[in-house]
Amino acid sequence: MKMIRNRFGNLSRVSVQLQRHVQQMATSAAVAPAEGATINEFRTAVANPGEHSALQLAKFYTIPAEQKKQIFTGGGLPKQYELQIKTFTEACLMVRNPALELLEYIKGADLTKPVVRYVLYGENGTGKTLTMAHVLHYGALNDFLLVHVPWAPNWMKRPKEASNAAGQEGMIDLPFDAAAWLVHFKNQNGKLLQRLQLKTGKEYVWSKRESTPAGSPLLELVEHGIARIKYASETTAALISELKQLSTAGQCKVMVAIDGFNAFFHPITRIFSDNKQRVTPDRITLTQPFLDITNYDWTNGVCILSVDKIAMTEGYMDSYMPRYLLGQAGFEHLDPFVPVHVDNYTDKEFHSYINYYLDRHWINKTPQGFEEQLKFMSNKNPYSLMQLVRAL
């Protein structure tokens, strides 16, 4: 970072001292544009993802705080981006081509046909997670029940707790992770579930004294798994099975979004069995339900999945292509699917990004060639660029 300061200007910090030296901007740094206010060239007032088109390409739109809280409290945004949201006191996403492509596919899809699987792929840091976040926002505003796994590799690499699954020999249970996912599902879908009044199709017996009768509210099934962590994984499997049936029956529509989906097909996990051997993903109780819902044996839904090199960090990082990352089993599981490539910023997107940071008074553009230097050092990779301009 010293080299950056010496060669092409001081990358600014959010501090009183820096603010004295920041050039005067046309837009206030603390307040997002109000309705009816003049929108900068890098912003759009169109906050509904369903209305985004090529007219909003490379522009930032703002997610209202309540919607952001509903959709992303349990995860779904990169940590560095969350810090940026906290610093800038606004949640802004750039409208990019991959998201527009996905939204066009989804809006034009015939949901009476078997579910279509869309696979986001690209190099590290190109914005696959934020593309998925853009589409999730659309789903939440258009009455899709969200089945969202913010980062599947967490279950395989760093589970909260692992134990032998009761009644399933050789299987490993992740009860706390399953319960946390159920809380995330409830936060995202609680209001919609209450409005739809969905019911379970059969009885679920958990023990001699505990059961969920057929015809129970689906929300009651979710709350059971949260309250009785011991049965959280079984409850998750039951919930996903019910969602497939309800969706196929036309009682709801479902959007499945799983980031790092290829983790389900990695040869090994970082979880150890009783004999100190690493277990395979298929021996994790949470794996099968999410493989089931990414099959094409149901209707009235869509699946948005991402494959990522950093989801498989042990000898499987030579390529970002889906066939390589999924392996034969994973590729056959999804085949046929629609690939959506997420690439580095275009020149227009890069310029918009720099203008947004200038507007937020996060960087101070002083020397000539400033943008070209950042463009060269980051190769227009979104994550690399964010790292270059992060707080020092």
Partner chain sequence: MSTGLTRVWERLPLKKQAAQSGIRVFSQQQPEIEDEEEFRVLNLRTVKQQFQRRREVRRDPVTPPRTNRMAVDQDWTAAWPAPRSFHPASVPLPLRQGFTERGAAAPSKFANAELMKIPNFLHLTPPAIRQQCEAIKKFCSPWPKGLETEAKWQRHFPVEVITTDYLQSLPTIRNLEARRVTISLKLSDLKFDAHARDKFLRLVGDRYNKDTDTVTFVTDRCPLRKQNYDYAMYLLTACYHESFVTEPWEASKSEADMEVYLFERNQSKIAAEGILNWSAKEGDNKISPPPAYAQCVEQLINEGENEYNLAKYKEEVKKMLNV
The other form holds:
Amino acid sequence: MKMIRNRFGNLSRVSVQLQRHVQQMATSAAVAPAEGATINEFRTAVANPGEHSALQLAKFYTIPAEQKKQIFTGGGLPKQYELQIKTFTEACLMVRNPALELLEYIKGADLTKPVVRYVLYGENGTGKTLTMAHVLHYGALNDFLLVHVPWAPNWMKRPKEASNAAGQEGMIDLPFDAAAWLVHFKNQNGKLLQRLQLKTGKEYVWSKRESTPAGSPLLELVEHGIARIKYASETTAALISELKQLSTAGQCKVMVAIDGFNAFFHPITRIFSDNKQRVTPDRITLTQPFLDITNYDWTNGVCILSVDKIAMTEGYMDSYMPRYLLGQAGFEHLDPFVPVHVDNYTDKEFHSYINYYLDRHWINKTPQGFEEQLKFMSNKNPYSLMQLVRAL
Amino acid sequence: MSTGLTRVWERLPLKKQAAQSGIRVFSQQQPEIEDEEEFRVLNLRTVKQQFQRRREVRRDPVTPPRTNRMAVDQDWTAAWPAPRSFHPASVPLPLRQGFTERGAAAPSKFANAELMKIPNFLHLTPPAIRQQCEAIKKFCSPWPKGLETEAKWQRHFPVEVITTDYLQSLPTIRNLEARRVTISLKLSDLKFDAHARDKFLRLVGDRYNKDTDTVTFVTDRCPLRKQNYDYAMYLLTACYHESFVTEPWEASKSEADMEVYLFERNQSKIAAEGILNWSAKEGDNKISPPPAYAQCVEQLINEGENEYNLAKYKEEVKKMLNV
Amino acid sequence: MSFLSRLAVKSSGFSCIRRMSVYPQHYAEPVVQKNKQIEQKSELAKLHHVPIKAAVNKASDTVFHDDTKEKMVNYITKKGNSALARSLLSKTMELIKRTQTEHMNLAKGDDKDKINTNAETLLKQAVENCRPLLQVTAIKRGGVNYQVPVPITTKRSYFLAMKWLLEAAREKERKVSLPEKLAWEILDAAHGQGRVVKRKDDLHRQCESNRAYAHYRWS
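Starting from the form predicted alone, produce the coordinates for the form predicted together with its partner chain.
Up next: the whole complex, starting with the chain shown before.
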């Protein structure tokens, strides 16, 4: 499935080439309805996800560019959606039911209780990742430290590099991926970390000469991991255990968001060990800290996880239900969790999306009944709709 | 050459004339020959002139069917005492059977192969059965008291034993199949605890039918029926008593060996208790997870996932965690 | 021209032509699109008692259908893999639309309305711009091959235009994908620039310079 979402690289070359035509273009095409006012019936000016309610249902809100850059630079939006954002020159998200439901839970949560795990599930292309993005935006605006894994299966399926872990026997390190995640973490939380002045609780000894003393800022720990890629995995583990302790102590709030969480419980990975055998996910050093932080034994945080069919491989993709995708071990790890179903568009959402496409001049052909045709062809599935209107 | 021809010509004066006049002459001459003598037939073999007439087979006149003479109130069991293929003259019924073209009546019973092909039960009329029952009554004992209804006799005799007797025209009267004994009983008639029931089912294996809740033993390994019956009863008894024995190694039954998911045995319970008793101190009363939640987790896993079970699970989790 | 040639064929008698169609000649072409049916209502009324050919498999009356696009798909197809051709063309359309839409959303004021984001009209425009009027053909006179300008049918001119566009798009480096290059060529041609339009102009120029040989066509 992931492979079907093929991307068009090198688009910029075309656009550069065409820059010169743009000025002298005379068109004979039908011009879409003029957009004078920025607020149409399908848009909302409420850009703070904290204030979203059923009033804004099926309406688009815009994520400001700098916030989008802060949260989603290291991933978190699907590739196709990123492309769409670039084309439409604005980062718009639709306010949808599952996100509203999650926001309601998070706002009403008692943070002194152990973390509640929310599990997003749904068919392919229904918007699990974007629901998560919406909630992440809320978290970033409300001083949550974001522990965000944009797409966990990447570590199991196509790691940059795999090497044997130094300390632990039989474990596999993914130094580059761990470092990339640390960069992502720093991007998302850099400012907040500086403001909160979080300190490490114990000393971490990396090697004979290198160590991070107790009481040093958390940011220093992160930077160490980025600078010394060899220790990135260990740093990640240290960082996450620190975050757990700090948030339990009440010094910060943590929002954990892991997309494709079921990849941690997949029977095998595509990484080979020394004896040319496939490694199970629990033998990757990155798995442990993220399983640890999704456990219920800490407070002052929320966990938003998504289970996805396409995080699995051939033969394990029969159903999109959480118990099936997580398997026995995963279910026991998460139970009790709150499943949140992400469904296809409702009629209202669909209509709103079509309006948005029309407004952005993305649909240029509007013969009679085209909306019904698209509705029928896509079954109101967001991703299918996106694919269908590509060439319209 | 020409002199030769003239000679021939002269020899046949008559023919010459005829050819010249163009009139056929044969018709004039033939009657003269007939008159002279009769045509003689060549008789190579001596054939007897007169035919021998075929001898007529003397048949008795067809007697009218017996049914004409039957009294209206005759004893039918005497007329048709035993199984027999259909005979039209003996059956006083206007039967018709067989295919015809549309509109025509079906062939009557006389000389009707269709009626003879099919089996008949004319010897098993209700009066005949009644008569025979009366006749064998003197050999029967009275029906036991207290077993009037099916429910009652099933309660008193839960085990059903099935054997088969064979009659055959072989030199031997034994039949190998006659030794086979089948006993079956409802599992609900046996008293078990949870462990014993589980173990009994494992011992019995595919002899238990889940749909009908019956256990069936079929024994045929001994040469005599009596021995097989004893063996079947022994098996039942042994399995029953063995199921109550708990071996020391049974304590090591792991989760993978379980037939059903039990909330009590699982990680889910520990996790739920851990969450509910998060801020509790040592010595406080432990809050245990609500039974409704336990039930819906069991349902989710035992029945398999579907939207309904998952929605129910969600509701219960939300209730338990106060979200 | 095509009209004349058809007349000529007709007058020469039916018996000599070997027609490959399964339909007899008096069968009418089907009109699948509903809006076209409404447009040509009066003409179609005459066809009430005329047998009509069955519609082809891929003809449809949806938003996704367009005659030019269908033709283009046919030309892109290699070895009967029209599913691939279709996806390639739809990617091309997407790329055209992406560039145009991005420019439009970045543009300000009046420029905004000037930018055409409709990839289909752009494709049609491109094909129109690339259509040649004449063609040269080699005719031998006195042992010398002359490049003689000849007129071409409308249908052939459309064919040549699309073929040239495709040829231009296929002349690329391996790293560049066909949709990318095709989008590029179409956008260029739609604005009256690029290699294909130049190729057409070159052909016209050659016809113009060889105009003296034109009479070789009939003498």
